[in-house]
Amino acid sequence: MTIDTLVFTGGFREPVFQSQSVFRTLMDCMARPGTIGRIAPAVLPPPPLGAMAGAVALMLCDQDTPVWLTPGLAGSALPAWLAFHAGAPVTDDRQTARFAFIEKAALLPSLSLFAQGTQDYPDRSTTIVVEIEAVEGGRPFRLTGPGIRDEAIVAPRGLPDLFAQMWSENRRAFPCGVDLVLTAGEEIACLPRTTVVHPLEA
């Protein structure tokens, strides 16, 4: 498949309907941390980005949302694909990025390197979309916080060993801090900054 084919194909066939479907699933998972959403993403972004992360990108990103990409993604056809299908500009500056994308098996940078928002405008932070191996079957965490009745147990596979510590540092910045969207295959889960993560024994 040529670079041109990768860039100009693979977007939503029915942009309004399909984008709304992804939006509803994402918002439901963000409002109820620990919930696993499932949806057929119906897009084909250039590798190494997966289909679900690509669908989230087309739903979230536009000309007003600078996007940060890992070196592996930035060196692929993805920047041109995002520009063609969403009009989204790519930036090297994590502090100006509204969204960031991390492909599966890539290093998850320190969350504090991204835009944290401010006390007056906490929404001016980066939402990070992280592709993982699976949303289940990994190290278990107990989640508490807004949107969770009592507690929720999740076990994402593919997050770094120090993730609980990274998230604890992110939580300390509240109401500032980043939000995470985890994708794997046709599944998605969210960790808004309000969520408290308690590591459990595997």
The other form holds:
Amino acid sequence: MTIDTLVFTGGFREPVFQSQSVFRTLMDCMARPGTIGRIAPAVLPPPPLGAMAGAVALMLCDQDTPVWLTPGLAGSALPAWLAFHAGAPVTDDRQTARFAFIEKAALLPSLSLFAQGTQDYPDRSTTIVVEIEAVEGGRPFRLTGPGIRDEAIVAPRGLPDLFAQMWSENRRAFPCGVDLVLTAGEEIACLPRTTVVHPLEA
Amino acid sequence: MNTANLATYNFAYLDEQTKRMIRRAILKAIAIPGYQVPFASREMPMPYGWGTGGVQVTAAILGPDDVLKVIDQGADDTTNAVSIRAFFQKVASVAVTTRTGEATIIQTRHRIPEEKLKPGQTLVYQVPIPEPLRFLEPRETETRKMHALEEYGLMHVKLYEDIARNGHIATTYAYPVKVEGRYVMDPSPTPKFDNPKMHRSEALQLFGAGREKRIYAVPPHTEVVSLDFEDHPFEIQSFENPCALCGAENVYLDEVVLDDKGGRMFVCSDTDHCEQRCASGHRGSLAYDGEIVR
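Given the form predicted on its own above, what does the protein look like in the form predicted in complex with its partner chain?
Then the entire complex follows, led off by the chain already shown.
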């Protein structure tokens, strides 16, 4: 396929209903960290971005939300795809980005480089969508915090080795900090900034 | 689902760009429990004060498979509840119910249903004044700073003044709560009777204030603690007699005036709860057992 075809195809066929069902799945996962949501993404973004992350992008991004992309994504057809389907501008500045997308196996930058929000407006922070290899089968973490009854065990595969440390630094800045959306295939999981991540021995 | 008749409106009334904006605000609100996220509230085809905030939140999360219940002060059959339910039937062709247990989304004005909410249900509150500190400090810049600095002394002074004047905390509705040990939040003007139901609820709770342009949230299983003092602990209202229709105890009751000679009865504020109890044979002191002629 040519670059042009990649750019102009692959959006939601039924934007109203498909974006609603992706949103509800995402909202449930954000409200209940540790829950794994499963939904057919119904979009086809240009590689290397995966379908689920693409669905999240079209569901949440528009002209009001500057998007930060990794070098790998910025060099692909993705900026034009986002511009065509969502009207979302791409920014180099992590501090102004409302959303950031990290494709599978790309380096997850330090979370503190992204917009953290302020003490007055902690909501003005970046939501980072990270593609991982799988939501299961990796190093196990125990999660506690709002949205979790007692504890939840998750084992995402494909996060950096030092993820627990990165996350505890993010957690310490509460109410500021970033929120994470993890996607893999047709699956999705969320880590809002309130969640406490305890590493478990594998 | 029949979408052919919806051509004149987008599904659920709001345009997609507005829904995205509200959805982003909801996700931030869930990530920062109790913090009021500003959002660009839209004009709705109903006046401010009639639940435009709750309606916008419901419209942004609603899908064709949802079952919607709308209550106004606990009742399914009052003007506000009936018109909002009819609104969503018209603009979203959504299934509606009065049964708490069957609903996936419950939009509420000033009550939490008596029946325990389940995982997967979402409770959407209509909020008039989202800022719990507003009547103590009118300036938004100041209240925002107070939230940022976690400076809630003024709220305790207000509750203390209640005790100094009345001997007990006289706040009975919109009783301030602290969410997850951080933000003080207005639970909307629900009676304080309902505050304990917010604590570690199974359901997701979303709050929408249309005129004030704020959305906030309490995720499931989140600490919601009513403010109080060691020597004046938080207490909920109690009622001398059970519901006059269904005999329910430990529920919130409304007073109904019966005549001009001082006659009155107390009945469940939650009409669905009352009807279901009556249907399963529970009887209160004034229950009618004759045949109902419709």
